[in-house]
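Consider the single chain below, provided in C-alpha cells and representing the form predicted alone.
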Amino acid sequence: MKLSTFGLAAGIALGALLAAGPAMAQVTLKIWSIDGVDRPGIADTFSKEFDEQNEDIVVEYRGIPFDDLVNETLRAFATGNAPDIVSFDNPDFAMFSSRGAMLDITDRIANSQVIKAENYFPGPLNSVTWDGKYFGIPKYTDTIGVFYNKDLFAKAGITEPPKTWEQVAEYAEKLTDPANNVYGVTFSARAGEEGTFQFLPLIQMSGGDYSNVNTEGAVAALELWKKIIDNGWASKDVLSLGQWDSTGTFNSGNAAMAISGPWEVDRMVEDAKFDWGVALLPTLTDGGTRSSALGGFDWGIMSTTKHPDEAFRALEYFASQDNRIFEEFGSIPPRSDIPLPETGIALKDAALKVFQEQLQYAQPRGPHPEWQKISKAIYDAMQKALTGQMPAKDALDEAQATIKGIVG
C-alpha cells in the first residue's frame, strides 16, 4: 500500500514536470487591434485560433478603441512595452514604418509559401510599403463608389448612373424634390478624415496627389461641390455628417445618390425600400483618370519584438484565412486572387462586384508619416471653400503651402 502511494505520488510529480516542460518553452505574442472592442472581429477571432493551434505560442490579445490605438502604440513603443503585432488603419502605417517602429519583412515575404505580394491589390500593398520595403501585409480593404436609387432615376427619366462629376451635378438637380424632402445627392464633406477620404480621389483624378492638391481640376471639383450644396441639390448637413449618417439619408429615400462604401451594403439591403445599384466613382471628365479612396487596415510586426519568427507565423496564419473574412465579418479581402462568394442576394452581389472593380483604382492616403497633418490641411481647405470662407483656389493654395511645409 505504501509502495502504491509512493508510485502514485511519483507519477503525479513526473507528470507535472513533463507538463511544465513545454510551458517553459512557450513564446508569448502580444497582439493589438481595434477588433473585439464592441463586437467580434478578424483580429480577436484569428488570434484566438492561432493560440489554440500552436502549443509553443501563447497569444495575449488586447482590443483597443480606434481613437486610442495610435497614441497607445506610440507610448508603448517609446517605453519599451510595444506589442509584437499590431493592426493599424492604413494611413497610419507609414508613421510607424518611417520611424523604425515596424519590422522589415520583405525577405520573409519573398520566402513565404503563404504570403505572396503579387496577390494583393496595388493600393493596399502600397500602404504597407515604405522606402521600397514591406513592413506589413494588408488585412482587409474597402473603397467608395456611388449608390443610386433606380426608382427615382426612372421617375426622372435618367437611364444610367453618372459617369462624370458634372453628370452628378446635372442628375442631382433633376432628382432634387424639395416637396418630398429628397436631395439629389449626399456625401461626407465633414472636417475630419472622412472628408479627406471622399475628396482626395478627386484630387488624384486631376493628376494631383496628397503632396499636390491645388491642381486646376481639384479646384474645379471643389467649386462643383460648392455649387451642389449652394443650390440645395445636397443638404448643407453634408458639411458635418460622417459617411454612415450621410448614407442613412439615402437609405431612407431622402437622397437619390450617395457616395459611400461596401460597409453600407448590408444595412442598405435591410433598410432601403426601393431598387438601388452601385456604380464606379465618377471621373472628372468623360473617360478620364479613375481613382477612389482606399480604406481598410494592415497587419505589422513591431521592430522591438523578441519573437520575429513566431510573429511572422501568426501573420501567415492570418493571411491564410483571408478567404473567410467576407462571409464571417463582411470585410473585403485585399487580394485579387480571392473572389467574393455569391450571397444569393442579387442587390448585394451586384454591388460587391462593383466595389471589387473599384479597388483596382483605389489609392492609399499617403503613405506619409505626417499623414494626419496633411489630411487636416485638405479637409480644412474643403471646409473653407464649401462654407464660403475662401474661394476654392485660395483654400487649396493655402493647403498646398501647408503641405509643402510638411513634406518639403
Second form
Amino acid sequence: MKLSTFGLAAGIALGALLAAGPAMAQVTLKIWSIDGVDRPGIADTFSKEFDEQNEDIVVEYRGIPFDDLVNETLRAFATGNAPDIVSFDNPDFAMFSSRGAMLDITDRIANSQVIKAENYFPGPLNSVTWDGKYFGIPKYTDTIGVFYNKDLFAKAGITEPPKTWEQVAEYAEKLTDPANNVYGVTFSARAGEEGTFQFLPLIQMSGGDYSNVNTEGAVAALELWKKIIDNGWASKDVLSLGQWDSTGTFNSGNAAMAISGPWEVDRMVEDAKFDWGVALLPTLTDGGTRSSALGGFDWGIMSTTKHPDEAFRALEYFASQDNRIFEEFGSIPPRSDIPLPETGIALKDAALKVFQEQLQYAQPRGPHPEWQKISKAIYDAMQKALTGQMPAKDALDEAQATIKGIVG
Amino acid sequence: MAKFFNSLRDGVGFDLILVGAAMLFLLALAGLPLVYNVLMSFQQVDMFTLGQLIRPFAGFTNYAAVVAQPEFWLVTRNTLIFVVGSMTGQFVLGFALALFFAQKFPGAATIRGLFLVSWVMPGLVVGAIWSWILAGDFGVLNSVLRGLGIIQSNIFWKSDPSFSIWAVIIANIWLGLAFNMLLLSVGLAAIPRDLYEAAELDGANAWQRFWTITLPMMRSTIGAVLSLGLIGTLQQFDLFPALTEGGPANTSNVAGYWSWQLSFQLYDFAKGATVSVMMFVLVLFASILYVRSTRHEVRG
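What I would like now is the form predicted in complex with the partner chain, since the data block earlier showed the form predicted alone; can you produce it?
Expanding to the full complex; the earlier chain stays at the top.
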C-alpha cells in the first residue's frame, strides 16, 4: 500500500513535470562581454533584467576579461560553442562580421520598432557595417579631444584653445616651463592600439584613411609631432605612456594640454586642482576637415545561434535602455537622439557637450578583418618617425607598403 | 604468458612500464603541442580554422614571410642583446653575491634569504615597479643618476630607441638575480672546506684559490645555471608588456614577445608558430652544446 502511494505520487510528479515541460519551453541565450568582471557594467546588468522580464528566455551571461574576449570567442566559434550574443570592441567587430561569424540583421533592423539605424552616430554605425549590411548595433561610444589647463593658458596670455595642430605646437612652446616641470602638451604615441587611436585621426584629416596613410598632410603632421617631442614641448615618454597615464600628468599640473577622451572626466573632476576645459581635436589647417578616433563597443548576434528571434529581442531591449547608460555607467550612448542629462557638475557637463559634438566627426578604425595588422603598421611607422629612426615620409611609405599587402 | 606477467611485476617489463609512463607523459604534454606547433608553421592557418588539424600546406612560405617582415633582423638582434645582456648580468652579479654571502659574517644567511623576495614576485608586478623607476621625467633611477652627477639630463629609458631594450634587461637582471645567486650558493656550499685549507697552507692567495678550486669545482653548477638562464631569458614575457610593449618601433621587441604578438594580438597564428619554432631550434642548439660540454665531466 505504502509503496503504491509512493508510486502514485511519483507518477503524478513525473506527469506534472512532463506536462509542464512544453509549456515552459525555454530558450537559453548565451551572452558574452567584458562587463561584470570587476564591477557591474552595461552588458551584465541589462542581460539580467532581460532574463527576469522574459519567462520564456533564460540568459546565461558570462563576463570575460578584455584581453581574452576575442581569443575566447574565436576558439568557441571554431569548436561550435559560440555564444548567441557577444559584444566586441569596435575595431575587432569587422574581423567577425566579414567572415560570416556574425548574423546579418539588416532586415530585422528595417522592421524593428525599437532599433532605427538613423538614430546612431555614423561612426559607430559604420563599425558594425560590412559590405553594406548591418551585423550588429553600437553599444556605447567615445572619442578624443583636447583638455587644456585654463589657469596655465591665462598665465601665458593665451585666451583660446588651439584650433590647428600648428597652434598646438605654438602654444606648447609658450606653455612649456622646465623649471616647474611643465610640458606644453601630452598625448599617447605608444606601441599599441592607443598609438593608432591618437594618430590615425590626423591621417584622416589629411584626406587619407587606414588604407592610404602616406599622404602629404600626414607626413607634415608626423613631422610636427616629432618637432614637439624633439624640442621638449612634450615628454619623450609619450612613446611609452598610455592615455590614462599621460593624462595623469595633465591632472597633476605637469602638462598644459592633453589629448584624451571622456573616460578621463570623472577622475579629472576629482584630481585636477585648476580650471580646465575641453576643445574639439585640432585640425590640420584652419577650418580644415575634422576627424577623431572612435572608441566604444558593439553588440552582435553570432551566426551560429539557434534562436535569432530571441537574440534580436535581447538587442532591442538593450537598445531601448540606451538612455540609462550615461547616468548609470558613465558611457556615452552611440546615438544622436538621446540628450545627455545634466550632472550638475559644470566642468563635466561642459566637457561632455564637446565630446558629444566631436562624436559627429569620429571615424572608426577600419572596419577591416585584419585591423590589428594594419594598426601595427601605423603605430610602428609613427614610432619610427618620432624616434628619428626614419624620416616621416619613408616611415609612412613603408607602412603604406605593408598595409597594401594586407588590404590588397 | 605467466612469464610475461612476472616480468611486469618484478623484471625488465616493470622498468619498461616506468620508462613508458614517463615517455607517454612527456609525449602527451610536451611532444604533441610541439608537433602541433611545428605543423602549424607549415600550414596556412586562419583565425577560424584554429580548431582543425588538417589545413592547407604552406611549405616554407611562413618562414619566408617571417624573415621578410621589416622588423625581423631588428628582433633577432634585440633577442641576442637581451639574452647575452640578461644572462651576463644575472650570472656575474649573482656569482658575486653568492661569493659575498659565502663569507662568514653575522646575518649572512638571513640577508641572502631576503634576496629571494625579488624572485617570488610576479613578472608583471616587477614590470610595473620598474616602469615607475625607469620613467623618464619623474623616475627614481634618473633622479639618483642626476644626484650622483653621472647624467646631466634625463634618460628616457622606455622611450629612447637606444635604451629601451636595456630598460627590459635591467628589470630582468633584477628579477633573475636571486635565482642565480641561490643556485650558485648551493654549488659553493658543496665544495669541501679542506681543499681551501690545503691550498692556503701551500700559499695560494684568494684569487688563485678562486681560479683553481672554486671555478673548476663549480663547473656543473655553472653549466646548469647558464642553461637555465638561457631558457628563462628566452621565456621572459611579462616584463615586455609591462615596460615597453616592444616599442618604440620594435626596438625592444624580442622573439618570445614577437611570437605572442603575432599570434594573440595580430591573430597571425602561423607566423607566431613559425617564430616559436625558430626559437626552439635555437634552444635545441644551445642544449646540445650544454650536454656535450658536461658529458666528460669528472665528479668529485
